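Take a look at this single chain in structure tokens; it is the form predicted alone.
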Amino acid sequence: MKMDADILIVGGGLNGPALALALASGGLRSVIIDAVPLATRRKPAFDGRAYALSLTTVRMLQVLGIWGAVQAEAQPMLDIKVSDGKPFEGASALHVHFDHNEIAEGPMGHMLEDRFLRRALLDAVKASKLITQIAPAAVAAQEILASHAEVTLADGRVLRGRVLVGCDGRRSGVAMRAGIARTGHDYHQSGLVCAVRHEKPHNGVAYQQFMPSGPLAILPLKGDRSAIVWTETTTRAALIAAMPDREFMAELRPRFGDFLGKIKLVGKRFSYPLNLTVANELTQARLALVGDAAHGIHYLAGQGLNLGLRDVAALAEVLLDAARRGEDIGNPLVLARYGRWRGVDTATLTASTDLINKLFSNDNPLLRAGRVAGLGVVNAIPSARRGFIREAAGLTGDLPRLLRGLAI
């Protein structure tokens, strides 16, 4: 039976195109099925987020030929300062200072706005002869057969491939149609996202202030700008999001503080609900889940996209190695290798971010005292600081070749 592609990828966000490019680097053909029109995804204001790309994610983008197109817009993240804070008091004097000079590899990561990364991925996909992108297109049904997977689109077209991959987000239709249950809960928090311009240079330093309602991250962007990721309770966030810009900034300034001088809003504001959702299975016969379709976590560690791209690198390596050995890449035993590889890392990061949010997003005096003591201990032990830095840089664990800067 004629196949439309080796891999059918549902979801055209960031992980879907990255997976298609990784597979194409080893000669496998992909079809990306995206419900969102390409023209919409290409709009600069489509997504207001900026990403803390780990050092290993940057290596992967270099191998895939993406980094050269975005490097000029990427801000090296040299230091991270983490502190416990209170509303209208700013950060406490005690903080943990993670300095990139404590590891030999260089900056632990780079900040990059979505608008630049998304455009570079779409350009690379368009230029590849091994990738077809169908958008807008809605998936009406899917079927897993002995020899292949089939996807039926809303317009009646049927596409066939050896493996079906869900890169379609936290409410993954691929997972639901496969009967894959999910575990998780609502944080009753929302993230308010924007960018500000400030008088003083940030010097490549990122700040994470843990407030009772949730973390406030101040992340360095190119120029004298910073990305703001401000977590509030869902009810309070809705009120703040509805405020005019002037009132919004009046709420932000006391939390931000004056260490970077006067601040001014630049660009649009965005709001995102926060929840934890983890698929109970990463793979089935001829099916795999990647990124938020597999695990949607709290963004307080800035690892959501990095976690998804680790999935991409691992799955691409498993599929390409299997294809070169002459194996059926949709065999459940082949895909189970991906599930085992990613299972521990996913479970560890999911549990740790969930625990950190519970411990820090409150004003309990006992917990606050414990947090301050814990920050002091970490700050005083160089080996502990280096461990956290290496974790943030993505240098721990069993890394796929792409994350080590090697071609698959």
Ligand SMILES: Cc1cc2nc3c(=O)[nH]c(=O)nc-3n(C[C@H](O)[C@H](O)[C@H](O)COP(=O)(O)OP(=O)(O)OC[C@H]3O[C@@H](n4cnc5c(N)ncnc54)[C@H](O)[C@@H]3O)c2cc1C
The other form holds:
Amino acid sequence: MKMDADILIVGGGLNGPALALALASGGLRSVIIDAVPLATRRKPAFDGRAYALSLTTVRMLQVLGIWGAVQAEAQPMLDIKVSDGKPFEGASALHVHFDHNEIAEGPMGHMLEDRFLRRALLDAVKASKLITQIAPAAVAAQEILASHAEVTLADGRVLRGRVLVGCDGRRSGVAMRAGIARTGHDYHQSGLVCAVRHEKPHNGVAYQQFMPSGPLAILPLKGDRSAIVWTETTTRAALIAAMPDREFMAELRPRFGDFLGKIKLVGKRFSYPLNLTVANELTQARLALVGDAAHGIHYLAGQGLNLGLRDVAALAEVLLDAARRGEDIGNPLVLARYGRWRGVDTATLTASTDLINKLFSNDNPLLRAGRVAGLGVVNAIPSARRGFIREAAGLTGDLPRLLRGLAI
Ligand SMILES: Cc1cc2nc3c(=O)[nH]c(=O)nc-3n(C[C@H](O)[C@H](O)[C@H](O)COP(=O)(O)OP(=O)(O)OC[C@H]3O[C@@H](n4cnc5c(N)ncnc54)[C@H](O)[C@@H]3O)c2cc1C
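Let's compare: the form predicted alone is above, so bring in the form predicted together with the ligand.
Below, the chain from earlier opens the complete complex, with every other chain and molecule after it.
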């Protein structure tokens, strides 16, 4: 039977295009289907999102030929300072300072605005002879057969491939149609996201302040600008989001502090509800889940996209190795290798972000004293500091070849 591609990818956000490019680098053909028109996904407006790309994610983007197109817009993240704080009181005097000079590999990562990464990925996809994009096109149905997977689009077209991959986000229809249940809960928090310009340079330092209602991240962008990801309880976030810019900034300033001089809002503000949603299975016969479709986590660790790109690197390696050995790439045993590889990492990061949020997002005086003491202990032990730095840089665990900077 004639196939439209080796792999059918539903979802052309960030992980879908990255997966198609990784597969193409080894000679496998993909079709990417997305409900949103290409021009809308490629539009240059800042949507408030900026990613802390870990060092190993950057290596992968270099191998895939994407990094050259975005490097000029990326801000190296040299240090991270973590503290416990309270509005109007500022950060606690005791904080942990993670300095990239403590590891040999260089900056822990780079901050990059979503719009630059998205455009670079979509341009590379367009230039590839092995990738076809179908958009706008919504998926209406899917069927897994003995020899292939079939996807029916809302306009009646039917596409066939050896494997179907769901890169279709936190409410993955691919997972739902396959009967894969999800585990998770609502954090009853929302992320208020914006960017500010400040008087003093940030010197490549990222700040994470744990406030009673949730963490406040101040992340360095190119120029004297920082991205703000400010977590508040859902009710308070809704009130703050509804405020005019002047009142919003009056709320933000006492939390932000004055260490970067005067701050000014640049661009629009956004608000995103926060929940945890993890698929109970990563694979079935001829089917795999990648990125937010597999695991949507809290933004506090800034690891959502890094985790997704680790999935991409692992799945591409498993599929390409299987294809080279002459195996059927849709065989459940082949895909289970990907599930085993990514399962532990996903579970660890999901559980740790969940625990950190529970421990830090409250004003309990006992827990607060414990937190401050804990930060002091980590700060005083070089090996503990280096462990965290290696974790943030993505250097730990069984890394797929792309994340080690090697072609697949
Ligand atoms: C404010 C904010 C800040 C963040 N900060 C960070 C950070 O600092 N670091 C980090 O690593 N991560 C961060 N994240 C998380 C990161 O944005 C996500 O992990 C990442 O965008 C997920 O990409 P994805 O491709 O898996 O899914 P998505 O980006 O959700 O893409 C899914 C795609 O599937 C398409 N689709 C869905 N259903 C269908 C259908 N039925 N038919 C066709 N197409 C369909 C959609 O149109 C969409 O294009 C942040 C997220 C937010 C919101």
